[in-house]
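So this first bit is one chain, no partners, the form predicted alone, shown in structure tokens.
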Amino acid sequence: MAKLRVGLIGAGNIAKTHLDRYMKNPNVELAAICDINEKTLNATADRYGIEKRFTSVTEMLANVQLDAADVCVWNVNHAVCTIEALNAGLDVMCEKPMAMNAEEAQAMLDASKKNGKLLMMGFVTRFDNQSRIAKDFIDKGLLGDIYYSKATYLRRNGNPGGWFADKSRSGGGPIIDIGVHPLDLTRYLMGNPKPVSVYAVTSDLLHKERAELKTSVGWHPDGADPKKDICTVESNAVGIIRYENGASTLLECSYALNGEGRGDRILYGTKGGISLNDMKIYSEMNGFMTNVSLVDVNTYYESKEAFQAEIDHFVDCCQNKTPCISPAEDGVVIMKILDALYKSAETGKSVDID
């Protein structure tokens, strides 16, 4: 089989995490990558000895024989280089979260169908391995039916500043960013339920002090200064999506916070319930409440890092044309949910979804 030519779209951060996986694939080349930034370009291009270099989507698409694309540029050029893409004939990933909202993201996947090629969403927590047992036992009905979930992202002070703090650039903050991962992975364990309605409050008060301290926030995006920076987005938030099964799911993150960082994913149902975090199971034996901890998790399946995993997944889809199990049809619902939540808080009211 020939090798799967691929051509970044994006050369930052994340496209940089995406490029070591596919280095290790081989039946992967990457063929061509483009950025607007021709600095960033050169030295993420040298890095990974790839040749063909471009500084606009159109460009590289008509000078370079391609397969597939990965998409991996700020949030609001999603819609517009995915689009590109798959008019060109080319299958693509597309980094979370998909679109700005859920109009650019419906847009995606109607070109997506048009062309008849695979768009493939970068909801990479679905392919950790805690994930993947937890589906196991779900799916085995070991659970019962799975009626409630914490989705849980805080950050004590993590706002990365940049591209990321410019609402205009990102569509908002800790919600769209980092609270889209446990949100994304609760609800697709749940069985992917459909959402009738949001309520949430976020709030802004703690960018200014936090960009004064001098505690590390951790990273960057290439040419960021959290005290120079705009900051137009939520330092926080809490929200509960209820389903139309009846199930629902409290969802909190922040990019600054008073209090501990952390990251729960934990799923309830009538037989049992799971914490992703440590990967204890509650449930009940022989009249007894009984919390059962899995061990050797890492070697359950065959051990793999999580974006290896979602990278070569994504290679097979294109190659084999195996069932995505993150397909864009998630990301829009994902993206009508993140549009009720900003509607939310913004109004003080709970949204319904249609």
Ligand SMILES: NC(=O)c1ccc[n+]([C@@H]2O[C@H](COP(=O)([O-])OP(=O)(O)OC[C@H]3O[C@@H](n4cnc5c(N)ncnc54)[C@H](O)[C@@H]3O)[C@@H](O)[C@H]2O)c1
Contents of the next structure:
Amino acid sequence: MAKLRVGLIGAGNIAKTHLDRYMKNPNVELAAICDINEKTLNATADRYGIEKRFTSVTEMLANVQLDAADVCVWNVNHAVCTIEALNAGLDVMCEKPMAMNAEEAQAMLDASKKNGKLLMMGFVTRFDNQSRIAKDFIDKGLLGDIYYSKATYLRRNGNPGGWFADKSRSGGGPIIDIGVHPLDLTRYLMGNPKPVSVYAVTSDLLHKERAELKTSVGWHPDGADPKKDICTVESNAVGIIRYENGASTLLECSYALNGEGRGDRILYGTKGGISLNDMKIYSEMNGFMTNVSLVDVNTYYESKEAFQAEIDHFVDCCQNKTPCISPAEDGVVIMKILDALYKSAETGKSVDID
Ligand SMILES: NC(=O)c1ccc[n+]([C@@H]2O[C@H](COP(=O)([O-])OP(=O)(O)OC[C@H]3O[C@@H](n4cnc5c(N)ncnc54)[C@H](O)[C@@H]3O)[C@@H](O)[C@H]2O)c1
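Now that you have shown the form predicted alone, what about the form predicted together with the named molecule?
Below is the entire complex, every chain and molecule, led by the chain shown above.
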């Protein structure tokens, strides 16, 4: 089979994470790369030996024959780059969050349908071994009906600065950037229920104090300086999502908090609950409450690191038309929830979702 000719759109932090995985997939040819920042473009292109490099996506699409594109740019440019690549006849994977808002996300989905091309969302946590095992238990009915979940992504000091802290380029802070991961994962494991309303509270405290600390987050995008950068995003958030089937999710996320950094992902079902952190199942046996720990989870499946599993799945979907487990339709619904969370925090009221 001919190799899949992939073009990277964006050459920053996550593009390198993806490129490392494409390099390990024998069915891929890294055919081209583009980034509006020439220094970043050349550094990444040199590192991966990619000759065809461009400072605009339009130029790349006009000059190189590609089969697929991988969108790894600032959130504000997800929609424009994705739609351009779809209209050029390519299958596309787009990093999370899908876009700045649900309207853009819907336009991306429409472009994928109009062109008959795949649009996969980069919801990488769906590809964790833990997630796949939890899904297996849930699909077999072993945990009963999942009626509640906890979606937590707390950073004690984790504002990356740069474009991430600039709402005009990111769309928001921890809700859209990191809360989106457990929010999508818990909804996926609950069977993708339809959201009907949300209530949320955010604050923007502690950003400045964190920037002054001697200890800081370990990474920043190119040119970021949290001490000097503008910061127009929330620093922490709590939200409740109510689904049509009566289930709900408690979302908690932060860039700055005087508490432990945590990433709890817990699903509560009528027959059992499961914590994805330590792969513990809470249930009942013989009239007693029992905790069961799964042992050595990596032996249950062919063990694959999540980003590798994600990239391999994208390549497989493009080449073999394998059904995508992270489709754009889910990205649009998650974007509607994110929009509603921000609106609720702003208005102080519960917000309905159509
Ligand atoms: N899945 C994950 O766990 C994960 C982790 C980190 C980032 N991300 C996502 O990946 C995306 C990129 O984040 P990052 O950390 O790599 O940021 P980054 O700043 O390191 O890289 C983004 C790059 O995009 C380039 N760019 C912006 N607009 C462009 C355009 N129109 N055309 C070409 N290049 C353009 C910038 O110059 C920059 O080099 C974001 O959407 C982010 O949410 C996902």
